[in-house]
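A single chain comes next, written as structure tokens; it is the form predicted alone.
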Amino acid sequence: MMIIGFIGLGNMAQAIIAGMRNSPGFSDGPILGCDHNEGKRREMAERFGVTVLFDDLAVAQQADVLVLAVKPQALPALFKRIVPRRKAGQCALSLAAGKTIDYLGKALGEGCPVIRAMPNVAARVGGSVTALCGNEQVTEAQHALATEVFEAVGFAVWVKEAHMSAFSTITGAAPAFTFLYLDALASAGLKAGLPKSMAMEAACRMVMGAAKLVMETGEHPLALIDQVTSPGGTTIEGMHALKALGFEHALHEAVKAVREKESSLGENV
């Protein structure tokens, strides 16, 4: 069984440690961790059984696959601890927004498997999209594994690097926005006279109806927005609404947005 070793213990790692323990393959098997935070270390080893090493080189001498779980800017001076002396044919599982895989591999050494993963908040509940995309190094057995412990939280797809940042751009960022949406819904509602708590249950299964009409249909959504708008209706008119206020517009500049820096953060290594 292969040792997965975590360097950062925060709300991702949490997320994919708790899904990983509800699963069959991971509910028992060795998992490592380390954490500036105190408070952090103790709750992960009480609560899913996870070995809170002293620091991020014992993690990384002792796992199979080390899943880096710290932000972006930080992953350099990890690298001048850690390469050096980490485990040999050891696979890296990278968390960080805009590292490549060229850049991941380099800075870890000539021949090292890795693996990017673009997990989203939503793996809190398991239900995470999460891509993924690794270098040629990367085993059929490295590959099975980060597949199964994705899947632990969620729905994992493998893509090309070329799709990694627009990808994860629609779902890593894109569910702050539907959180902003639904909070606008809901706000809505209550202004309307509607309960607040009330008004949300209603945003939130709708987008979750709506959501599965799509996927289970196979529908193209302006399709069903036809179905749904009818000559002098209401809902045409809402929609004439947002059409003139710029929401698509305003998602697109979002999108944009968003892929923009994660390239700066890129660029700075």
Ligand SMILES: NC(=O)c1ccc[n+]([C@@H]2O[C@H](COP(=O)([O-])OP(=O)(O)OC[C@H]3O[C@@H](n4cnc5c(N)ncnc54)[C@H](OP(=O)(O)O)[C@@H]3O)[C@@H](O)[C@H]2O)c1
Second form
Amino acid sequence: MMIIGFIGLGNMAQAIIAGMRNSPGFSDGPILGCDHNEGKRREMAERFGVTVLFDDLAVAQQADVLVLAVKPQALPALFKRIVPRRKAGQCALSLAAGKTIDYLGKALGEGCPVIRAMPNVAARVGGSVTALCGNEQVTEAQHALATEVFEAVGFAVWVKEAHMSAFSTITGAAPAFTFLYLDALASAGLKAGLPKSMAMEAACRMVMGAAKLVMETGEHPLALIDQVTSPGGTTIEGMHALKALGFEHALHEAVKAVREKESSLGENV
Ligand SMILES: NC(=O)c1ccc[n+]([C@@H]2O[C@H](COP(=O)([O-])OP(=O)(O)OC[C@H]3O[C@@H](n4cnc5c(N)ncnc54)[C@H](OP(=O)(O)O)[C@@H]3O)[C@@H](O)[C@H]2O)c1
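I've shown you the form predicted alone. Could you give me the structure of the form predicted together with this ligand?
First the chain shown before, then all remaining chains and molecules of the complex.
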């Protein structure tokens, strides 16, 4: 059995470990972890039976799959401490945005199996869409284990590393766009006279249902729009208003802005 260890028990590690404990493959096996923060260590030990070790080096010396669940800027200092003494043959699984396989491989030492994963905030409720990629050193067993870990918090898909950034723009940044859309819809419902809680629930359930319809029928969204806009009807009026105000253009610009900012920050900073 491969031992998984987490360096960092912050927001994302907590969501992943909670999902793992709800999944049959990880419900009672050992999960190692460490964090600078005493409160996080205690909570993860009490709630999820995480075996909390003394520090990052102790986790790196024992884990077969080492999850790097720290902010990207914390990685250089972490590597300095663990690289010379980490467990041989260990696979590193990084959650750090923008840190490439090449960067991670060089930092961790030639020949190190490296996996990058980009989960999103919905991991907290088992609804993450996670993109994964890895280098050639990753074994079948490590690949399968990483897939199982991220399937415990939602949907997981392996992509080419070149697609990681575009994929994670949609899955990482666009939840915020969707929250804005939900708030705007709910507030429009309120304006139309719906009670507040009912307006938000109606908006959320509608978005889940609409996405489910696209996924389950395989029909193109434009074909579905065609089905719900009858001649001289009400929905077509709303569609025209959205188009006139540049709804699609605004979304394209938002995605472009995220990608421009990402490239201005640069990879591997
Ligand atoms: N949160 C998300 O929705 C999300 C989504 C996709 C990807 N990610 C990625 O996931 C990673 C973790 O993000 P997060 O939001 O979970 O961060 P976080 O909440 O800040 O958690 C990171 C934790 O690791 C601790 N830490 C840092 N270096 C350590 C070390 N050497 N030894 C022990 N503990 C250490 C930090 O403590 P101190 O702060 O005290 O140093 C902090 O408690 C990041 O790379 C982020 O880009 C996050």
